[in-house]
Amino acid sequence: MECKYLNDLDAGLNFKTLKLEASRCLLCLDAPCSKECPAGTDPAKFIRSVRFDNLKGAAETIRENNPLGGICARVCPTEKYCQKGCLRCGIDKPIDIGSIQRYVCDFEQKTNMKILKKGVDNNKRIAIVGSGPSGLSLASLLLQHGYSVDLYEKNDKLGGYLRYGIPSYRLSNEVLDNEINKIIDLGLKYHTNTEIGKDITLNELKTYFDAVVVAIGYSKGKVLDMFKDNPYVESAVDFLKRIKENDGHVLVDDNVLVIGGGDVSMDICTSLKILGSTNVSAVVYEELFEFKASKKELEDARKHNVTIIDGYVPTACKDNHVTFKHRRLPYQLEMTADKIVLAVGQTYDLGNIDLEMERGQVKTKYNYQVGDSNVFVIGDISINKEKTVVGSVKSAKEALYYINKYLGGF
């Protein structure tokens, strides 16, 4: 019996609803939706193509601007970016840009389009450490510009947090593999089960390659002191990875307390309900008006009857009993649960890679370069402020410019 966790919660658009949604576009001359996309995917252009039945042209626009277009279509918090700029907001509601992008990318896959091409070989070799969204995006861009690219991943499969963190009902392994295969088809050489600093050193990579790019994300869950070494407690990162690795075939507790209120917290809550937990409660630091989770993530949790208690901070924990106090009001809350999942943020884990960190970022110049070395840093641990998949694409595109400039390409 197939686990419901593997089934997409959102059925997406069909051709009729696709056309109806695209017809709502005002065809703005200045395209504020495109200006709001960090990755420069240019929704105004691909929606215009859809409106005039040019799905091939729409797919070309998406893929040429965003190497992870099919993934962003599913996981990007569009209400914070492109849809925020949509002028239909002043009339009724914004265009469902993510769903249109998803339909086009699915059409691209079903019709076996080959849009991207490997560039003419420029005799330059680049090593990328980490195969999350920033590493994959940069690999695609570099290959299109004629570079030879070797990608190093410590896990046994490529994808990073895309594979091990985002639930399958939002991003299936099939969709992820399709996106990765497009990059492999460009000539990507990849090395899994290879940890930098253990199996090969950063200095060795610096010697072998013309440039090395460290693209390690925030892969480690934060744990508050009061919850350390507690057998009832698990970090959200570890919990999501365990579910994903087992395709949802895991036993879950009946009554679960989730602490935190971002997208990861909502992923945990919805996953638990889908997998059979009876009572799932999220206690959140933010109040609902300042909620960090995306609108869609919050709606999914509510549809699955997750209890959300906002405005509370944990003050003490003994075994499976947690005490909270309200941030502003003289209220106290006590809860006992079979399981406690911490979704209070993530941090980096560089392992044995020797790079100087400062406030969660590697010390670099404005151009992502570490000092005057041939090492560059992108993604979560870089100067990039957007800790999202679309933000990772943005940092990869910016880094491409500076790597080209460093190696004499521009």
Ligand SMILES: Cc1cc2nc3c(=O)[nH]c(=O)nc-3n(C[C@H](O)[C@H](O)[C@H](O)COP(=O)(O)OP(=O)(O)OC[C@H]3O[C@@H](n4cnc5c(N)ncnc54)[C@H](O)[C@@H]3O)c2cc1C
Contents of the next structure:
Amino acid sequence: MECKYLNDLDAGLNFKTLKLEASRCLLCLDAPCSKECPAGTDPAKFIRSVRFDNLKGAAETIRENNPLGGICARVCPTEKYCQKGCLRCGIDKPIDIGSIQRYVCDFEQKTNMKILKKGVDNNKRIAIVGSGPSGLSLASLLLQHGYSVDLYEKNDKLGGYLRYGIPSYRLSNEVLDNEINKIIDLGLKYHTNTEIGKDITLNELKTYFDAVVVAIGYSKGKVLDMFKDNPYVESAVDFLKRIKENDGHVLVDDNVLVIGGGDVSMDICTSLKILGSTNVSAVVYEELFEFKASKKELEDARKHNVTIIDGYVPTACKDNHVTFKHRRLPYQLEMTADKIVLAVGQTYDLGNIDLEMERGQVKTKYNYQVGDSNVFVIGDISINKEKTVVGSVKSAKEALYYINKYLGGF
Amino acid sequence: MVNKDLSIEFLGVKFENPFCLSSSPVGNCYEMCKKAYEVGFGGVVFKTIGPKSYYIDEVSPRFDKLDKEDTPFIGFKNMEQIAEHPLEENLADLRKLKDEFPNKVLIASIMGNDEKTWEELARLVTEAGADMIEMNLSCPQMTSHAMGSDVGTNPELCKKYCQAVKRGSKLPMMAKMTPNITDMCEVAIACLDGGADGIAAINTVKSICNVDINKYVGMPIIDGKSSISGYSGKAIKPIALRFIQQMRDNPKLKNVEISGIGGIETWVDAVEFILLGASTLQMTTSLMQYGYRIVEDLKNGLMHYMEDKGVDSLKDLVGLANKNIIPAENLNRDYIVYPQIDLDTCIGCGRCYISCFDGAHQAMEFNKETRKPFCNEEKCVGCHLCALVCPVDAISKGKIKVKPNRKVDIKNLSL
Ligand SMILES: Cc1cc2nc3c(=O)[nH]c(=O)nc-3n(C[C@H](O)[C@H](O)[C@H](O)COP(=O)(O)OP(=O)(O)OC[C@H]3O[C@@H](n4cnc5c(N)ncnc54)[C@H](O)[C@@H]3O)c2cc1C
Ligand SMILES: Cc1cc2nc3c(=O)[nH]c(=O)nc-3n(C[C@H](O)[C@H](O)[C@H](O)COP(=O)(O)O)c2cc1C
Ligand code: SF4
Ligand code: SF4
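Now that you have shown the form predicted alone, what about the form predicted in complex with this ligand?
Once more the chain from above appears, this time first in line as the rest of the complex follows.
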């Protein structure tokens, strides 16, 4: 059982299927795929390298652009990004760019390539708070540019939601560790079990470092009022964290009601099924045509026989009994379950960090900077709109430019 | 990104990398060559320039391609002759290119129709600023028998024309060979005797690519008719490699410098040509199909290869495989190596069985219940046809059997 949780749900490509998939690529002029990645990945170039037997070159193209290329390959909702405009759709269906990228990054790992290099020391020191994808990718970029980087993380392991959110069958700790080790190899100094605001204050960091970057994400699951202090209720992110930390050794209930329909909801639904729940029903606010979850995640949940009921909002909850009504139609739904899981979004948890918030984001200028201070903010909690892993990488790349500028680089 | 010096010297001229456009429409004019240089080619062999008196009149359409299953462009057929543009225009383009790209190598390909025109063309392209001359002795579809591969199969004529070119120019010069001949060495030696400094090989192979089975005519169709003409692309790589090996193996040509041509698409193809003795590489068909951009992966892949092999200078790779290609009668025939089937990888398709039965020695057995193949070593001759057809590469080299009354030290065999 736990074994299934730890195994890749999607087996990925082998060398033959890789070549087949790459040879489906039309090698387009002005390839649309290369314009759709928030992090600026150039799929057309690395697919061409695969096509012309240059796997090492393909790995360079991916890694030099994105320090978390091997992770994005696995978790990106590619249908919303690179695969969206693929011109192969004029013939049949888009190139499976994610799977090609995944093969290439695995090859990079297997052949022990060392693509990224530490930059020449520029005598500038930067602190990053939070080790999710935004903090990690910025750390890599800064190190490549010669900065000295100290990364602070309140949990005992690095990775943020990559470590404690996304289930192992989609992103294993092994893959994550490999990607993190590439950053540590560049000279990253990291401090786990260190909470900023508690163990060290933000002001201390501000005085000691040339710049401080806050990348603390949306670490708390949202709870609607009607579900507060109910022992049957747990937030999806807490539950997923529990499952991942225990490598899937978690007892699950027979009948579980999940409320919400984004990626997090699909993750908890599929995880529950994999771990042995008999009935998992997701009741979702959106109707199917406007679903938020990525195609792949929805497919995974469907394959695992998750019941999906779309278009309903909860109106009342008493113990383990929830009443819903349809958003448009005069329908009502009553559900009783052994457990209720809330997957209705995440929100920030500043702890004792003193920062001004505005519409769920830390208030900064367009350049991710808090006023004129030496504090920058990136990732989910920042003004960056793409609340995804690749969106985090994008915010890190943009912030790198502004931090460089602020510290007199370029 | 990996960064290695890919420079190499060829006929005394330094190329920043070995990749060149071969003489053909891919290097037809100034704009094309400029773009190719900018994308990263080390050199350009400009489209063959002919004598002013020879009027080029082309057919339409002029190409065809050979497909197999879902792979297009296995081979490519063309009916094109030499440069269509007027001589003056070509010379002006050469001049402009050399002016703008002094560090890139510019090679002029020329073709005369008698000693006088060869000598004259050599002089003109030298004046225009070319770094090197390539003599096109090999186009198989010229409309004059005094030109092209009809000349390239005649050693005496080749020698005479080489001498003429050398009278017209002191530039380093290579003679471009036709593969439409049994023994290329004889012609190559005649060219060197006539003053050629190196050899370019190969030009296109005479062919009929496809026949329209409803109109009873070869392709492409030109007013109901077609002609035999030159075949190029991936399909001719084996033919090119064979001729290059034979030249490098000939005592009189042993260290001849060669520019390799024929079906180059990937860095692996390039390395194969280099290992058999080519020190520069020229390409046409792959560029017509995919564009100049493929040179990026050729260069990068070659750099990674050098890095992996611990080689810092490209010239150290030239000809490394020549000594390992020997006459068939000298091969070790004392052993059989049996196929070894990895049953975990095998998906039970039965292709190995079909090919062994219908195309080899009926040694492969197939259990229809378990859907697993089994090699009967009593019958197996170790030809490895099964391994070549297996769609999942489940078959590799396994147990070795020494033939009766032969002595082999199995441990020292290099399989
Ligand atoms: C279950 C789940 C599945 C998801 N699946 C996908 C997916 O498939 N594809 C995709 O693109 N995106 C997915 N996402 C979204 C994605 O994970 C986030 O957008 C991304 O992780 C945001 O990165 P971040 O660096 O901003 O923050 P986080 O990943 O949240 O990391 C923040 C880090 O900061 C630490 N921290 C917080 N406060 C402090 C403090 N005071 N001191 C020190 N450290 C602190 C936290 O412990 C955490 O490690 C998923 C999210 C979840 C929850
Ligand atoms: C359309 C076409 C035109 C060509 N024209 C010339 C030419 O003018 N002069 C010449 O020396 N070779 C010419 N060639 C031959 C190429 O330079 C080259 O030797 C041959 O195509 C093999 O290389 P490839 O497989 O990379 O195409 C031509 C080839 C093609 C396909
Ligand atoms: S858009 Fe699709 S077909 Fe075109 S280059 Fe990108 S992956 Fe290939
Ligand atoms: S061809 Fe390969 S996969 Fe097919 S039966 Fe034989 S060994 Fe198995």
